[in-house]
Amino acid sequence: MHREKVPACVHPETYKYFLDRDAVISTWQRLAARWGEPRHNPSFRTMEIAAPRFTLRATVLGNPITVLRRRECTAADVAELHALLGYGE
């Protein structure tokens, strides 16, 4: 897994997390268990979880996940997200 910064986003700390192919389903299951099932938008073929500190968005394939941080987001929130995603810097 790796991540890339999204330079053309409103929030400067927006990243895309590229999951290993075999981890996509289990990762979304962990995210849903923590913050609720994703909402699906069939018109745009996307899914999204609106968590209190993040918006997690992906195409219906689930990979990569774009993470938009909200203003209230703390370093502890990011650490929890990274643990759920299985991401280590």
The other form holds:
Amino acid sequence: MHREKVPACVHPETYKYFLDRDAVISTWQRLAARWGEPRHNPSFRTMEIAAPRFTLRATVLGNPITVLRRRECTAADVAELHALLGYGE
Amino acid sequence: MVTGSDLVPRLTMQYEPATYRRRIAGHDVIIHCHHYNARLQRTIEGARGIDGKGILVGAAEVVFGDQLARALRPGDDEVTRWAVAELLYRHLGFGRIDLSRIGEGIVTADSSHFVEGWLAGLGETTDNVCSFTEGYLQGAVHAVTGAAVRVREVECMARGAGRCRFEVDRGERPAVAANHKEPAIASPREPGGPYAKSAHVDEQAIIDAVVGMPMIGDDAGLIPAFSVYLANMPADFYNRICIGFVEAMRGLGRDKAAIRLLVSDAEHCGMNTFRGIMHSPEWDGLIAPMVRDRADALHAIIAISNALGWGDWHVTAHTPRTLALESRYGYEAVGYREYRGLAAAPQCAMLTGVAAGVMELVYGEGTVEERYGTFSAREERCVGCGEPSCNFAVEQVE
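After the form predicted on its own, can we look at the form predicted together with its partner chain?
What follows is the entire complex, opening with the chain shown before.
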């Protein structure tokens, strides 16, 4: 997997995480187990999990996942997220 | 005891499809993002020789004093009235204020659209940035108690504080002004156009989806949508601060510079806001499948801006180097007429700047700064001057 920085967003460190195709379902299962089931927006065909320190949003295909950090988000929060996503620098 | 959920129906948004206007508690609200709001604040407060902060605070006081008064009911007790004041702020997307100690003259806020906007869009600051909230609170005190007070921010999250803190000064000051406008300018009855359409972009589907989104503040009172922070701002607020800014600058002989600054802010807004939107999952989910070329992207952007209430504007002609747009009920032109009467010159700085900005975004290359200024826009006719529509012409700069 890899990530790409997204410009002009709510936080300067906003990224889209591109999951490996065979990891999409299991990744969302891990995220849901940690922060709750995703909420769907049928009008825009999107889904999201609103975690305390960031919002995880994707199209209904689940990939890529845009991670919108809140200002309070810490390095430890990001490290936990990366572990769940299976992302390494 | 009245709960927050009991009060929410008072703030239900009413949508007018013919003009794309959104109305909450008796006020037309325009949805803009943190990029625009922070830049506008920086421009007005940063101008030398005028009281820019006073313009922002005064406008918020007048407009939200009026909007909140319209959300109150004759039978509301004081606890309920303060609850409505907290709720309106959060509902519109400005953040979360705590009015539980306002009797002691203290208000705190642990979430703020303007703080988030400033830090995300403009970076760190050494100044407090919540002028808007100061004005909102002054208006709230007036709507709830009838008193005219001064509110001053003494700690700000933008400067690293854990929460923003405001102090209420109940000393002598002039009365709060009324939000006086007349006569109301009715929306046009005859259809406009003809308008250019994309064969691939279903503009109405985009508008329906955006209008159907719950554009209200979350638990923190913020609206993170399309990868930006949105807020429902009364059109009267934008009009009062922009008119006030240009008039104050006119007193220094710099009104043309003021208009150029407002256009520039909107040009950056057009690029930044829609660049964020075009990278958002919402765009990927609904809009990207409709977009086959750059012209399609432009039509989709205009559809979104209409759904946000910007101007009832449509493309009348378009090439990769030029764009012509017609707006029939833009809030700037209509607002100027209602506040000041007929204008001597076009008034729609926001739409003018955005028109250039979206062309720079769609057809330009490179960073925002590299694209800036590569298209120029002018407003050729304006409802503010008594014309039936506002017309904008955009051209690529050679």
